[in-house]
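We begin with a single chain expressed as structure tokens, specifically the form predicted together with the partner chain.
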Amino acid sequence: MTKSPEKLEGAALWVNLRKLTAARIGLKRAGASLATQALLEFQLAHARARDAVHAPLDIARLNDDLAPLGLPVVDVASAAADKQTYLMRPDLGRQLAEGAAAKLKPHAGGYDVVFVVSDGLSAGAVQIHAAPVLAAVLSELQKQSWRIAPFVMARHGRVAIGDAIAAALGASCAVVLIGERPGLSAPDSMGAYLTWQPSAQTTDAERNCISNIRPDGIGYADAAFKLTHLLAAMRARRLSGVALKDLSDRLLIGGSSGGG
């Protein structure tokens, strides 16, 4: 049964106001409660976010997507054996699984940077966004003669797993591309965490983060621009974290790559 809508609802008013915010405003009511359409739209968004959290990382596909970039790809896992352990034990997600060190060892050398790709809380995010962002970043860094370590794919990893990986490979800096906590409006958002000379003692205050990387958030070109900018600043100043402000916004505004 459809009730006759309230005078305020369905009005052009809300159509216009919804252009100003992604918030769920002006939803149709039945009495005090949500009308059916709005209820089911919420359920769909939540279902997608839940699916994103629990979807597994397709290692073979990611490997195929990274292969054209011309670097070896190493596949490791964290000490969190499955998704539930990952969710409940952040400490295990920060450590490498047994055997991971042996996989990394043959690749050890002197590198300026290692890129780690981890499923985190949204495998879909890195599955879609990691390769295009890395492609854009790599071409720029190779021009600047950066020594880049093999790519590392880390299943069930937290951000700090990059610290152990950088140490094992002998890289001066770690960039961890990781699936962020999915929101209802963005189930596939990727974060990039940059750490200069990471170690077991590194705290989160010593990292820089670019959040919300996805076509509707920070697009690939802007993300790559921010990443290369921060990496250059990090190498020049030999530090990362709160002491290293992200000034790339100033360059982006009015620059060629635009806003979003």
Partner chain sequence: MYRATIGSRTYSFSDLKTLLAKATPLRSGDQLAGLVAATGEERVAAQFALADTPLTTFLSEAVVPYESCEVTRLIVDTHDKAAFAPVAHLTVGGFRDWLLADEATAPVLAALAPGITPEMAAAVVKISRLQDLMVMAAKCSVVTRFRNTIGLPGRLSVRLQPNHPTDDARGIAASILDGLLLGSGDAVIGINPATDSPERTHALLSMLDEIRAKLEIPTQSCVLAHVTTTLELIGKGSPVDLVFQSIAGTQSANKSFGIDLALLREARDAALALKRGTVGDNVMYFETGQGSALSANAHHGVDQQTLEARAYAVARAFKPLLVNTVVGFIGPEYLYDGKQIARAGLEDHFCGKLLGLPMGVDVCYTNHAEADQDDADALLALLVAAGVTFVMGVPGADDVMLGYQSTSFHDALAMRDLYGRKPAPEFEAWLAKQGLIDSANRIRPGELPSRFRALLPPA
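Heads up, when I say rigid core I mean the largest set of C-alphas that superpose within 1.5 Å between the two forms. Just so it is clear, the structure is predicted and the values come from calculations on it, not from any experiment. Residue numbers count along the first chain shown, from 1. What changes on going to the form predicted alone:
Given the form predicted together with the partner chain above, what does the protein look like in the form predicted alone?
This part shows the chain on its own.
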């Protein structure tokens, strides 16, 4: 049976729209159900997302990737002893494990910023994206004479673990690079959470977030630009979170910066 011109035109429209997004749109159907290929692709994406949550962080490999950046790396853990505990007890992922503060103490000093790398909900995200983003950010911050603390790798950490780490090291700002919750089109998305003068009383409203850092989302160069722009604004205004607006997109597209 030959398809009508209207149906052919509609099919071509969906083909063009799919080129613009990774979202599942205009999927083929077989009666009331999805076509077999679309269903299998969905099941594969779901399996990859589940695998991303449970995959371990390769500490040794990440150490090797960070070594060329020239800063020491301190490996600590959260109070969540394993991945299962981490998933079931978010509160433990926000706390340092026993002995972690003592491990950080020899590195304490007066720093402008500390960068914390944590596996979060997608170890693969930070495994792939953390080093290239940090390389670009450090290059710019070092030109501006920022005092940068040793890198800290925090296994099984939540975003708030950066508060305790910054306090232990004496850093004014904490930047936590963490694997985000995997999606069905992005199992390797990394987030960056920035906090000015974090403490045990810090709330999520006092943080700025750059989400979806990956080549198919916010690329490394753009993520590094946004990070350095926000850090400079945090230090200048001595605040972060909802009171500090991210106007870096205006600069990325060539507009005026304005106040934040």
